Amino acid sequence: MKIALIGCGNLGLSILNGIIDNPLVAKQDIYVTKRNPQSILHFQELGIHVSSDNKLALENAEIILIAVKPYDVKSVLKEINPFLNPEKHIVISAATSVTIDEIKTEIQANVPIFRAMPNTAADIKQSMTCISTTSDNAKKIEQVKSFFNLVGNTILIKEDLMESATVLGACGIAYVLRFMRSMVQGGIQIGFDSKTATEIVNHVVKGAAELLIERKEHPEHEIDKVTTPKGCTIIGLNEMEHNGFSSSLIKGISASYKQIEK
């Protein structure tokens, strides 16, 4: 794969870290651009091309991943438009709320256009990436899925669900981490030091996720296994629910979605 990564903020950097040591991607085939590239120049030592020149990146890439802020997408598209080749390039936007139709209005060339919403777990090849496109080119779709499979798992969804994917799949990382932080704080309150509580919580959450992934069961099925009559687990769960645990999480997800929809 020959890749141009335009924009290298937190998300772009996570994707770069996720693909950097993959044998399917030669380091000399990765072109990374940033308006002020000083903070990422150290990647040059690995053989990666780093610059502020988007034209150079396009000339040497097939997959073009735009990972800039939503308000910068149109200006980037206008800049790269003269250099796009329909026979060579695939354009992928990782920007929230910028639709495929909006991208098409800035691009004259009839290149395949995709939207993708990875998350920062791409850094360790554990992203859940949602992809949408209006292209019917099965080869190009598979090519994009293969790229994001390098940094985790992928799922193809309808474009009208991309904002929902942003909330559940990308913002969701923060929700889970805040939950984990609260568990650590609770662990400290009942006697553990911070380091030990953190280690326990990290592995408990990882185990819970792997359990559902492997067994393909509903969470309640696994919850029932550890909630015995009059036991400490059901007492704790009920206390959390009485204080709005599930409802506050659902309200938070809904609030994030409404913010995107503004």
Ligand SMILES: NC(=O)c1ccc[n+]([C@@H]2O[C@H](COP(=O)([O-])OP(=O)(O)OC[C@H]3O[C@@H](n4cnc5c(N)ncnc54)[C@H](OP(=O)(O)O)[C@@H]3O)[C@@H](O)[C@H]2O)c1
The other form holds:
Amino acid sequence: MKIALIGCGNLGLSILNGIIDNPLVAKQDIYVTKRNPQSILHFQELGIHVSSDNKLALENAEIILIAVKPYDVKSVLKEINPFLNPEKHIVISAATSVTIDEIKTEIQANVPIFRAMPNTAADIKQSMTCISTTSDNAKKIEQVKSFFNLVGNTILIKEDLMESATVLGACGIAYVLRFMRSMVQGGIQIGFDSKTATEIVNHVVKGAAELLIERKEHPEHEIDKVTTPKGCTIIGLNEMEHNGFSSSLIKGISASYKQIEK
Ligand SMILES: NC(=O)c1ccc[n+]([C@@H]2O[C@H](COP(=O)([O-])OP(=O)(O)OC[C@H]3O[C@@H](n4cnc5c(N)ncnc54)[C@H](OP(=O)(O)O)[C@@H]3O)[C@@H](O)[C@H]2O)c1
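To test you: the structure above is the form predicted alone. What is the structure of the form predicted together with the ligand?
In what comes next, the whole complex appears, and the chain from above leads the way.
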């Protein structure tokens, strides 16, 4: 895979970290750009091409991942358009709310266009990446899925769900981390030091997620196994619900979604 990563900020860096040691990608086939590349120049020592030259990156890559802020996408597309080759390149935008139709108006026809919504767990190859496209080219779709499979799991969704994917898949990381922080704080209140509480919580959350991923069950099915009648788990859970636990999560998700739609 020959990859141009245009916009090596928070997300771009996570993806770079996720692919950097993958034997399927030669380091000399990775081109990363940033307007001010000083902070990522150290990647050059590994053989990765680092610059602010998007044209150079494009000339040497097939998969073009644009990970700049949404308001910068248009100018990047204008800049790279003259050098795009529909036979060679696949353009993937990770920008929230920039539609495939909007991208199409900026670049030449026939270049396969994808939107992708990864998350920062790409850093450790655990992203959940939602992908959408209007392309019916099965080979290109497979190529894009294979690329994001390097940094975790992928799912193909309709484009009208990409904003929902941003909330659930990308913002979701922050919701889960805040939930975990609260569990750690609770753990400290009942006697653990912060380090021990964090270690316990991290593995409890990992275990709960793995349980659902492996068993493919609804969460409530696993909850039923832990909630002894009149026991401490159900008392605690109900207390959380009386204080709006599920409701506040659902309201938060819906508030994030409304903010994107503005
Ligand atoms: N962060 C997430 O968890 C996440 C998840 C999914 C999707 N996204 C999407 O990913 C995009 C990037 O988000 P982010 O959080 O990574 O933002 P960020 O940290 O601000 O990174 C954006 C990067 O784009 C670079 N850039 C801007 N214009 C450029 C140009 N013309 N050529 C080359 N590089 C350019 C910036 O470089 P300089 O710093 O040198 O100016 C910066 O490093 C957004 O559209 C966001 O919606 C983010």
